[in-house]
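Next up: just one chain, as structure tokens, the form predicted on its own.
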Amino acid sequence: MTIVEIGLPKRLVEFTLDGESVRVPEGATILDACTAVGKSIPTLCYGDTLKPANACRVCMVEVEGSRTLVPSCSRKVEPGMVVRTDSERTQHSRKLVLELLGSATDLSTTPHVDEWMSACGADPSRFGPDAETKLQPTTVDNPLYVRDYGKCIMCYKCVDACGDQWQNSFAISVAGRGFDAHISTEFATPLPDSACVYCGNCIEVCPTGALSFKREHDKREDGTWDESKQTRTTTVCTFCGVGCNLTLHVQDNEIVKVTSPHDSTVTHGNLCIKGRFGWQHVQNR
């Protein structure tokens, strides 16, 4: 039996996950659960610093007595529930799930996901040139960030983040229905023209790669961008007295981008316009 602690004391809720008895503290989501004893669930639309979405159906696993299966970043553990992560059901359906979306969407910038389809036989080929997405041309209407939709896979987690659940900004959200959905700024008014602030917040979420740092897309375009050669050096902003933490992305010795630790309980991985982007004159030598 595994015994996980998360967090402060609480009622420990017992239940059985793949065949084994597991322990969480009451209100754990059955995600929670998994990453606490080391298994690792697929999740697109899945913020740490965010409410669940429920928008990809990656993360879907198979609950004894439910109908359907369940999104476990949102479905929270019940005492004697029983858990598949790995059914032949649950591999089906992440696999279906993963080839709609990579016959539709560039996953080309999207972290894990070739690991993801290799481990449930994805083949977003099978459906043929007819499935594909057209292309979208890539926005560059400003020299902060770029925005290319043709990686959005409508996770919604960008309109969170600007919207009620951190910036209160609202300069972004979803427009249109069915298969004309997609993220537009109020009234479809350029970007430095909206209400945005630039404070990057919506970077910081995006699972796909569809909103990135401008310096990011230039290397990836000219072909330099390499991870394996950067390092990540956490720091304190030093724009005012907040005590933001920043973490700075560095490769060759030039900072290349800024994001801020998840788990820093000043940020939550929420930084303002020059937390964001004011490091230029780092390199301005």
Second form
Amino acid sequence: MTIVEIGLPKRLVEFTLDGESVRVPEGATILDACTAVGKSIPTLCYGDTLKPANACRVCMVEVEGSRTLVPSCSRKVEPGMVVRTDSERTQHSRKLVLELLGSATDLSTTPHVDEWMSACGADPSRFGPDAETKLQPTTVDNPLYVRDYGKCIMCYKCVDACGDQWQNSFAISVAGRGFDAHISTEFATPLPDSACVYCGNCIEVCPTGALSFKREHDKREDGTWDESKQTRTTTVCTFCGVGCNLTLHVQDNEIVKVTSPHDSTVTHGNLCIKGRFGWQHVQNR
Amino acid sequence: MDLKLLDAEPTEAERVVVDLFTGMGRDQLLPALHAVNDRVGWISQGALNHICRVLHVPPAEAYGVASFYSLFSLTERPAKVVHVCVDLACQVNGAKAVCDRLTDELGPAGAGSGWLRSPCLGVCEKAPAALAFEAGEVAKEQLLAPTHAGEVIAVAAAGPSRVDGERAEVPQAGAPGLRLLKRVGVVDPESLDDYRATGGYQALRTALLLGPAGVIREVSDAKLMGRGGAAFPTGRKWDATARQPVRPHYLVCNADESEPGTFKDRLLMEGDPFAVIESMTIAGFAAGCSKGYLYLRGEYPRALHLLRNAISKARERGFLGTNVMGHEGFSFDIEIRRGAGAYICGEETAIFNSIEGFRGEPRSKPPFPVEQGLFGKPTVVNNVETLVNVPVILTEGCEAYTRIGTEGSTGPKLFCLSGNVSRPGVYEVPFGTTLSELLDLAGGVPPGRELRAVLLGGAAGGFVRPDELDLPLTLEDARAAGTTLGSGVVLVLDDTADLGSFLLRIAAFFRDESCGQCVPCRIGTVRQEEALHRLVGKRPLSTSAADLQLLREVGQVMRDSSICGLGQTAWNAIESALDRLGYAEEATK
Ligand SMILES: Cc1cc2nc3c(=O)[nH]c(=O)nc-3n(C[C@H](O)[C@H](O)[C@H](O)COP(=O)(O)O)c2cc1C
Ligand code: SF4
Ligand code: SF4
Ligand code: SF4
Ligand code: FES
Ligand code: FES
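Having seen the form predicted on its own, could you give me the form predicted in complex with its partner chain?
What follows is the entire complex, opening with the chain shown before.
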């Protein structure tokens, strides 16, 4: 029996996870429980600072008595639940979801996807050379960030970060339907004409690299992007008195991007244009 | 929230119709989009901008909503357009020939050539069908059914000549023993007096005497099961909603009816609109709702006209509004919401998002509608046919009602017969009638032809073979036979039908109608269609057996991991054709 204690005293809920009895605080999701006992479940649309979108379906697990599989990132543990994360059905589902995604989108900059694919033997090329894809040219319409929607998996995170969950700018939305669904401003108007304020909070949450700093994008393009040579230093933004935490990613003595710690009680990973992009002057280019 | 709007102004005509929404909120977004579309035929940047200004909606979100619905165009198009049905029943009845000639004479389908391909228009008994639309000060719509290429070409040029279609007709009209269809095609659907003279509003009177708990008891004891496809016990749903302490409660009557081959709700609304209104009022009373929404699919102009008339007459005479029928403390009113071309909006949580002015994407359950539904409040969602069973239960009594049908499936049931059948239409029979009895009632396949298969339950249903026609049509027998009654579709295919094309149309339907929210359905329905194309066209990737395996694997992940019923059932009919009709063998030969 594993007992997981997190934070304030809460009622514990007992359930069975892959044959083992586990207790978690009331309100925990199946994913929380898995993380606590050291079981890793792939996730893409789940965001630690966002409400679950339930869209990617890569985190599905089997719950006894349920007709379909359930998303572990949002389903709360209930007393007596019997959950399997490794059954044949869950593995089939995970493999197919990854294959479907990989057959339609460029996952080359999505972290962990290669490991997940090889772990379950996924082969996205199975659908043949004529399988319809979302590949498209990169959109570069402003000097700060690049949108490469051929890499977009429609996880809704950027829309949620830009909308009522954080930024309240509502510059982007999901448009179209079905396979044609895509992230867009109104009438696909260029970002500079839209409501975008370049807070970059959408880039912060994007799990695939579909949204990236112009600097990062350019360096990747010319082959000089090298994460092994980068250092990360967390500091406090000097522009105003709010005191947002910044993490500066530095390569070859040059700031190449700025993120913010998601567990920061000030920012929850969010910044404004000054903290996110206002570092050009530091290096005076 | 400050809105940043595009630099585009509406035309005078656009401004006038949008200004009517001044002072209203986000939930009027869909009606406002309709108003612009009705006036000018498409949604321009200036018009969308003005809608956003008036309703205070961020333009990116309004664009996301407008682009969700297939009846709206965000690029300029002419005021006149004909929607030509290419769906299952019409395909079987010559839609391809119609489209081929239109392509020859008008050019390929597209706004510029004046005609568009459309999913099922819900008039499958008169296939092939088309719906002509013309925007203007008074938007005009005319149903062409059954139609032919010549008529479509003429109407595409001249525009529709009437505002709505013909009188509702059912083959059994006036036959003794009908309960749900007793007034359809017999009683004037515009007259409240005629409705009352034929027993109308007796059930509401009984309900007001019984009290909410009494009504729920009757409906529960009658064992009424939902007729919208999922067959959930109606009494349980009402009871769970009635018990929620949060107020207000809402009622949504689901009249989105977009499952290919389904047209029963249209016949009920066109033939007996007051019954729908009375039934909603009873449901609202039982579940403690003060407001009901009737979500009507966008392509039902005649039903819209008749329901509007019924609501306003009922309101005038005190059957809606404050203190309904003089009953102190019971106030209830109904608002019609028009869909705009999206099958998914019939899903019980997508319908909430659509009404609230968001994209019609299903929500994750839990929470269930009875706890948090429309506007986050406890909500009952019921199908039209489910609701019109309620007056039958209250007037005949639940005991008499349970004697109709079988132990597990009580009451009368409507079936929609279409395809290769002599007398297509909506038929009312008790549950338990066999499929062959039902086919006989509709005259069987046309003379000289042989039955090949029956698609039962719609695109999300399954096939039945000619040697299985003794299947009693009940929920339990269908389940045991590995199929479903779904929304009551009985689409008949004879030996002239091209099964491959039929299956391809099913696959195309799901691809077109997926909302796109979740990966298994958004991409799976595309891969399903691609693999089926290879299989039907005998152009395998490596071998047909491998394509078949691919189809099965994609089908499985859609069934297991999709968010809603659309993705979960998108593989049902195709799987059943492969395994039950032996198409797997035929295709891999
Ligand atoms: C994709 C999809 C489309 C649906 N369309 C309809 C519809 O058009 N009309 C309907 O009554 N139910 C439809 N349903 C079923 C509803 O979700 C819901 O079960 C039903 O309206 C409940 O009413 P009932 O209990 O009276 O059947 C649909 C379900 C799905 C998954
Ligand atoms: S940068 Fe900020 S305002 Fe602009 S789209 Fe991203 S989240 Fe929205
Ligand atoms: S751009 Fe990134 S964050 Fe936005 S939906 Fe696509 S993958 Fe998700
Ligand atoms: S199953 Fe299909 S229709 Fe349903 S939520 Fe997912 S993508 Fe949308
Ligand atoms: S991570 Fe759970 S559905 Fe995407
Ligand atoms: S109207 Fe054409 S298939 Fe239903």
